[in-house]
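This document starts with one chain, in the form predicted on its own, laid out as structure tokens.
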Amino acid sequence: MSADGIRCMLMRGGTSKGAYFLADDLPGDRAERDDLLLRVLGSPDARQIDGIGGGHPLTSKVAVVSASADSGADVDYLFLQVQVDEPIVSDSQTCGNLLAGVGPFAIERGLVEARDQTTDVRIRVMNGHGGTAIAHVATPGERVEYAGDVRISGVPFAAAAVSLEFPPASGPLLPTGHATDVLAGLTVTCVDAGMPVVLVTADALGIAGDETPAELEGDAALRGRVEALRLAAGSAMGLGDVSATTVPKISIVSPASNGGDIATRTFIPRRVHTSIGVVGAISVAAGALVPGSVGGGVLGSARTGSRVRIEHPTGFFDVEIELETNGGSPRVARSAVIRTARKLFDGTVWPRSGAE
């Protein structure tokens, strides 16, 4: 690691943006690493004016990548959420959007050799239940292809597609063991298909479900009910005291109105997502398919095949998902999504001084 600057690649992955680092370029001590990342991103400060963060949870993210010692993976990926206005760096969740950039980054940094046309990168996720995802990256010749014609909702411009496949999560899909629970006075479904999520209907909260993120964030009474539900769900889902963590997410579901299967507004946890997270979307889709769940009550009856189209504030998100029950507890047999990723810059980032 340089005494002055640190090698860094800024990438858009899906509908998020973050700083990508090789693990060897960061301090090995966790406290030193977190302090450095706060200074790199510019936290704590609502504007992150003295760092490369974008002043929003979706643009204050970090991916730490290294060669994997696991024979079943090529690289390890640790996601870190850097709080914008608090000096907190959390590894309590993963990020499927930044995951879309891990394959290209690993190829660019020489951790994986590019193959002709498409390079498959096996990525071991180091957060939460972990597991391995497979990223299919377009690699004409010996380079990563970033230009393309694929558009995803929440990103105004086209880029090259990155297909992500996910194996079943190792933990139970229903952490409480029930399709529904009553928490904080609300009937909800607690689900974890790689991201702990609580599904609650818009009707139960007395809203329409089509409000903008700004409208929801501006409703202090609603925010209070959502946070009370989140704290109760954290305990019920075996996550303990979640007051200082970013999980579980609260996803408000309602009937789709624009050709999708289900509509969502997701607290992440105190801001409202302008779209929806990748692994969060998988959890929402899985939860909605569980018989008797609150999501199942609003899931469109016209859904066919394995695709679930989830509407969100800036468009839609398609999840390919297959659920198995076999007379026992439901589990996700397979899930896959399409994202895009693009390298924004590659160079050296200069963190502010540690002196206050």
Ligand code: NQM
Second form
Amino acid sequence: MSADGIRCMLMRGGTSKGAYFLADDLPGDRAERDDLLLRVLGSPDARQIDGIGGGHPLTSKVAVVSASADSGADVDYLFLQVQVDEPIVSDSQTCGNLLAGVGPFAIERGLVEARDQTTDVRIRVMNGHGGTAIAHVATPGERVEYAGDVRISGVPFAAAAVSLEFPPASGPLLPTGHATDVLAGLTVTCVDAGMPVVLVTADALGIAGDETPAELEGDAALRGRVEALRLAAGSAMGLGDVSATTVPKISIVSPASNGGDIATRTFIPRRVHTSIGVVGAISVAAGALVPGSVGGGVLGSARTGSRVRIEHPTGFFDVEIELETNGGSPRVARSAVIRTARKLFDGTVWPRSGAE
Ligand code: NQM
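What would the structure be for the form predicted together with the named molecule, given that what you showed me was the form predicted on its own?
What follows is the whole complex; the chain from before opens it.
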């Protein structure tokens, strides 16, 4: 196995960080590609000390981008989660945070021509039934910062905004067909608006809902209940045996306390998110808007318009969302969010050699 250098861009996308590659710069064979990515990121190792991963699922991510063969899209984006301490690379979910970096990356690599001020990039999401999202990208120039930069919760510094519009999710919003189910002894709502998520109240789990991620991760009994729920939900949601995958996520919901509409703590699924995933947030918002759902019971009654403000451990996340019920099964007609993204490094990455 060669340990040649590979062209790679490191980017912060939203509240996550990942390695971005052109598909042509990676092996076409899936097993070879995954083996290479484990060596690039430094997995399996809790610290990923011999690679460029950051030792946390939110900083152990890969985006693979190519020109799209679909005339309705500019580029294809495949997301890969590289597990930190296990030799597993999974395509079982997408990532809306890294999605925020795909437009700027496509422009930098010449796959999309930059327009004045804002460039619209149509991105076909290759994981699951992702559809084609549209990224409105503030066109990169020589500038480092400008007055229009924005700050998102979970990132202490401002950067150019990338707004993301998502198409209606193609699968059913309620994969079990019910607004609530009883799984592993808990009343929950199973929802999938692009990310499979299980909503459960903090009350049902006997916690307050405002604990820090470290407190939640340190509670072994809670972790056990969450994992039992996740395994039961995986099968109820038609995802099969999810023991080795990263979905569904478990979002613990409670009444908002900082001016938002609903508060969350999300297991993704073994670590607790320091904020919340993008498509995960859209699923939480959609689930909470479904009449009779577990999330609906905690959604503040003061909410107006199409915005759902989701509180999380480092601030809040606004989701613009329209849910259609039309008497039949509910579906998300459209959703949109604002993120920022930034190129951190562009160059050649050197994976450890394949010889153990
Ligand atoms: O839900 C983490 C993240 C994500 C996923 C996770 C994400 C999304 O914050 O779209 O962005 O839930 O595994 O990067």
